[in-house]
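First comes one chain, alone, set out as C-alpha cells in the form predicted alone.
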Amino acid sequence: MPATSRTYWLTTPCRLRRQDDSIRVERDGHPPTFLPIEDVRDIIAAAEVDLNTSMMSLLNKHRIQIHILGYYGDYAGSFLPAETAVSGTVALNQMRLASDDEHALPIARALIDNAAFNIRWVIDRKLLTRSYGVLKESIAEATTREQLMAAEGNFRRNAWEALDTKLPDWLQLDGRSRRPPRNAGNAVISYINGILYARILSALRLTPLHTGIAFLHATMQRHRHSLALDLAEVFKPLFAERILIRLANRRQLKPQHFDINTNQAMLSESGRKLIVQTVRDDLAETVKHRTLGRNVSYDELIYLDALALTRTCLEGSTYAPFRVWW
C-alpha cells in the first residue's frame, strides 16, 4: 500500500475528537494524544471508541476509514468516507465477469486452490496432501459457487483437525466456531480474521474495484463487502493459523490472555494487545517479490493482489491470487 501515511490501532477504550486538523485521542486516566491528520491512513478500533459528527466530518474530508471490531473480535463495521476510488468502467466490467460463470468460476477456483495451498504451507504439507488432492479434484468438477464452497468447507475441516495436532490441548479449536468463539484457539482465529478483513477492505478502497461485487462469495449479500471475503481466503492462513501456531510454540499465549465463560471465549485486554502487536509486526514483515524484484511488506502484498484483480477486470488478464512462494 502507499506508505505516505499509516494505520493506527486502538486497543483500549477511547474518545476521538477533532482539534484543528488533528485527531485528539482521549483515554480515561491518561493525557490526550494527538495524531496529525496527514499521518493517518486508516484506524482499526479493537476496543470501544466514541466519536462525534465533527470528528466524522474531518475523517470524511481526508478520506480516512475507521474499522471496528466487535465484542468477540469479529468485524463489526466501518466508517467509510463518501468519496471512493471506484471506477464506473471497472465496476461494470467487474459485474460482467462476476455474473458470468464462464469467467467467475475460474477466479473462484483459483482463490480456493491457492487458499488451500497456503493452508498446507502453514500447517503441514504431509498431513494435508490427501485432502488437498481431493479438493483439487472437487473444484475441477464443480459447476457452481455453492459446490466450490462445499469443497472448500470439507478441506478446511480437515485442516482444522490437522491444526489441532500442532497446538496444546487448551488452544485446540475442536472445530471452528464463531460469534461467539467456543474456546481460546477460536477466539484468536476470529480476532485475527477480523483485523485482516479490515486491512483488505482498506486496500480495496484504494483501487477502482467495487467491494460488493465478488467472484466466490455471494455478491451484495446483506450489503457486506463480499470482495474482501474473497481476497481474505488466500491471506487468512498467512496470518491467523500461522500466528496461532507460532505464539503457541513460543508459549507466548497464556490463559490470562483470555476471558473464558461457558461455551464462549474472548481475548482479554492484554490478549488483544498481544495479538494486535503480532499482526502489526507481521504486516510489516518483508519478502523479495518475484516480479517486482524488490522487498515488499505483507501489507503491500494485499494491495498488490487487489491491483492484480483490477487488471483482470480492466484488461481481461488471468488473475492469479496470492500464493506463498518462499
Contents of the next structure:
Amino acid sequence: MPATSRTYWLTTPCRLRRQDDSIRVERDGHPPTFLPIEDVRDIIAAAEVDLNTSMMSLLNKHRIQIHILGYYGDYAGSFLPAETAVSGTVALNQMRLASDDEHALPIARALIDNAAFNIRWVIDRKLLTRSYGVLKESIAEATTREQLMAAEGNFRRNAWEALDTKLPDWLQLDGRSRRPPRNAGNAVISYINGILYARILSALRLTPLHTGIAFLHATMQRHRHSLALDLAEVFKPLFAERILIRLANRRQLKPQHFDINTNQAMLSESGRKLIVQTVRDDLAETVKHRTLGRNVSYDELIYLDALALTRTCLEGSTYAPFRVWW
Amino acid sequence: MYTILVYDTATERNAAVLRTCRKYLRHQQRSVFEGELSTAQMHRLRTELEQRIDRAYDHILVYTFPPGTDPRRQSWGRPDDQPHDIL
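For comparison with the form predicted alone, would you give the structure of this protein in the form predicted in complex with the partner chain?
Full assembly next; the chain just shown is listed first.
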C-alpha cells in the first residue's frame, strides 16, 4: 500500500465537493477544509455524507474508494472506482479453489482456528482454553462450511461471555446483537467491525483477488464482498474486542459517548470520534514481522494477508491466515 | 518524505499557485503548505508549479525531511492541533 497517502475519516455530517480538482469538505459551523487529493487513499464516512457526480468522477480519476457506514455503524456500501485490479487468471483460480471443498475447507478451517486463537489471546487465555480445545476438535471433524460456522458460533458465544467478565456492567454485551445493537458494548463492536470491513475491502481491491468469492462465507451471498468477511474473521478480535476492553479499562468510554434508547444503542458524535481516533492510531501501530524482518503496521498486516491469499490462488502455496505472534 | 513548501509569488499568480499546492499538501497558513509527498508526487508538483510561475520573478522554497522523520513543530499563538485526517 502506498505509504504516502492515508485514509481520511469523516465523523461529522459533511458535504464533499470538487474544487480546483481537489476535495472541499463543508461542515456546519466550520470553515471549509481542503483535502489534498494526492494524499487521500480512501475515505471512510462514518457520518452523513453528501456527494455529487463531479466529486465521484474525481474520486474515480484518482482511484479513491469511499466506504459508507450506516446509522448504526454497520457497513452500508462503497463507491468503488471503475478500474479494478482483478485479474482473470487469479479470479478463475480463486473460483476453482473456493468451489472445491478439498481446497476451500483447509483455508476455512485455518481462518476459524486462527480467529479463535486471536480471540482467546485478546480476551483471556485461561478462561477460553477449554472452549478453544473443543473448537479445535470440532473443526477437525467438520466436513462442510456450515459445520465449521456452527463450531465457530459456539466458540464465539463462550467468548462473548468471557468478554463480559472483563467489562464494567454498563458495557457488557449480554449476547451479541446487531442492526440495531441493543447496548453500548454491542454498539462499539459493531462500529469497529464496520470500519474494519471497509479497511479490508480497500486492501483487497489493491490485489487481483475477486472480493465476491470466499472460502468460509457463502460466495456472493446477498452480493456482499464475502472475501472481506473471511479476512475480517481473523482481524476483528485484534481491533473490536481489544479496543473495547482497553477503552473500558482506561475508563475512556463514558455514557456520554452513546445515545442509548430502550433496546438499542449507538455511538454519539463524540463517541464516534473517540472510536475512529483509537482505530486509526491502532492501525498505525507496528510490530516486528518475523519473516520480513522489519516493522509492519497493523494496517499493512491486513494487506500482507490479502497478498498471501493471492499467492495461494496463483501459486497454490498454503495460506496461513493472520495469527497473533507477539 | 515530509515536506514544507513556502511560496512568494506575484499577487496575480497567488491563486493559481495556491490551487496547485492544495492538491498535494495541507494549507497551513497564507503561503505555507506542509504534508507527506512521495518522490513522484514531488516531481509532479514541481512540473505543475513551474508552468504557473514566472521563474524570473517568483520564488518557491521547499524543505524536505529524511523519510521516516517528522520535523518537531511548535505553534505559537492560536493553536492548530486538530488531527487533519479525522473530520
